[in-house]
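Below sits a lone chain in structure tokens, taken as the form predicted alone.
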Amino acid sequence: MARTKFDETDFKGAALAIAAERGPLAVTVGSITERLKAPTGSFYHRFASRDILLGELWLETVLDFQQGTTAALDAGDPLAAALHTPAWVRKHLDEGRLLLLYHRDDFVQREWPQTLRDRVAAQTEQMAGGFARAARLIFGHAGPDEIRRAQFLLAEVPVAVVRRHLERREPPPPIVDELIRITYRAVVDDYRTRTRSDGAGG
């Protein structure tokens, strides 16, 4: 017997599955309702548009991901913050594909209401603040260069090494963590060597 009621979680779950399989552009009201065997009116009873559903799904995924990074920084462990990416992806493969294989602009649409735009802006500010916190923890200073290094270590390196595995729809293997650790230590050691040399030269 077909279901007669569908809630927001059902629609977001279907959108996530479609986006993970074929990308966010494949997520339409028609593809969502077809996947659920739900009436179109049921979708519009809960979401004003496909764009709003995608925006909420993207933001919820980002915030869930950021919880682990924030917890690691709160504990004073920026290396754990860098290693959070492969750990989270192993537990959330579809969410990882949605978040890390596509750019935010693939989800940003004109129809987002101001409240959603404000929440996204707050998330962006929180992320920038996280890089500054990491810079202070790693390098003892949060100048522009240190923040750029922290962004490289906590975001760019982990995303780069898990991306190939996400494209293959496979969990990142343990060597990914090893590569992140090696890169992290190399950048930190290089920074400390440069700082000592600059201090000695001065």
The other form holds:
Protein chains: 2
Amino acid sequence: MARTKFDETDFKGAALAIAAERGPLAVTVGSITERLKAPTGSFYHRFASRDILLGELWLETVLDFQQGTTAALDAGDPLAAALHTPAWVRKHLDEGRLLLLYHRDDFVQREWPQTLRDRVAAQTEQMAGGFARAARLIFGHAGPDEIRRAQFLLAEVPVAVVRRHLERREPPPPIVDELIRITYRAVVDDYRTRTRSDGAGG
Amino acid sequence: MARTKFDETDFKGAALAIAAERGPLAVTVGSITERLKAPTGSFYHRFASRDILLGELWLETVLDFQQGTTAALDAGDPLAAALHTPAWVRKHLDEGRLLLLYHRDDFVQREWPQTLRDRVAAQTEQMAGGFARAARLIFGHAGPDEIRRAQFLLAEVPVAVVRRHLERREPPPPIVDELIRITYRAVVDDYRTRTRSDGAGG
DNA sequence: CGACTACTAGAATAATTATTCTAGAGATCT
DNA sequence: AGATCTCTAGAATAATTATTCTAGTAGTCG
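Starting from the form predicted alone above, please write out the structure of the form predicted in complex with a further copy of the same chain.
Up next: the whole complex, starting with the chain shown before.
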């Protein structure tokens, strides 16, 4: 066995750094190997293709992120799930840029590699399940309307407030959490008053 | 003068359609001319480069979008400015995808063309001015904290709620406006109560 | 030691795109 | 009609990338 100079994590680390700096499009086999001063042969010895490296990187990152949300829901605390986004981003600035500034499909150039399809599908499903669970925790019911509101509170708003700061490569300031809290409480209160006065909410 | 078969708007229209369907990356000189069945010579007769076509397309689209926001602020109605996003998107689904699903820099491949730099800078400035104006209208004051909240209400939240629907190529349903309204009222009320109880706001 | 394995090394190849270039065609003007 | 100007046409060129291929090298196992 020849001396291993570059392992999988080296390549992934370089890819993450480049993606965080210049976007996923700038992550080319050339830019990775240049940064590492590794030959392209070593790259292809580890990964069957560029798309597989980037697909795995995205998938691992999103799963790490989602874990925190899931944990908060397991603890029955949906507000904590909403606040998890800024908290996680503060710990993982590069990963935050990767995940929240770009689209899933910005990472692979063609179709998603067959080898990753199932894992991506599982991730999507887990996410959908999380929203339903959150809807039940927050509103006591998981109809389409409640799920839509849960998506708003747990995903759309937190990502939206955090984005501007990620673009500037700065950790999200406290006002971000405050805005998430205000919005959370407002949507919950609104739902309660509305279901109390006029019949159902769908 | 030879018969004009393809004018600027033909090329821009094709570019818009392709960008809305498959993203700005799929807008290549080849995909445009193929769609139009035009020769590449005609393309380069109209536009100095691919980046200039796409830069102009983005710029024209964002200015059209911003006009509605500005009009609402001129009318002294910041809530209408917040609701302008879903309203405009319903009228311009393709343009909405172009503008709200991608980044400004996804459109040009290298640096922004020199010829467009000034117009982009003016656009950015206009946008910043709009937020300051909105902050004054909503909160009566335009300090950093008030401006941040105005950005949240006028830009971040509306874009965030609308995005999911744009991804599915469907017009944003009424719940979107409702969520924007709820959030708007909540942030305004919060600011009022807070500045009434403990001193200033930041 | 000698075969084998797991890599390093990087040149060669292929595919995709932007851009340039050379020709030719139809209007318009005189 | 003939000159000229604006375009159409599309082939040729250049640059960028992903991927493949051929060699060589350093450990490990027998």
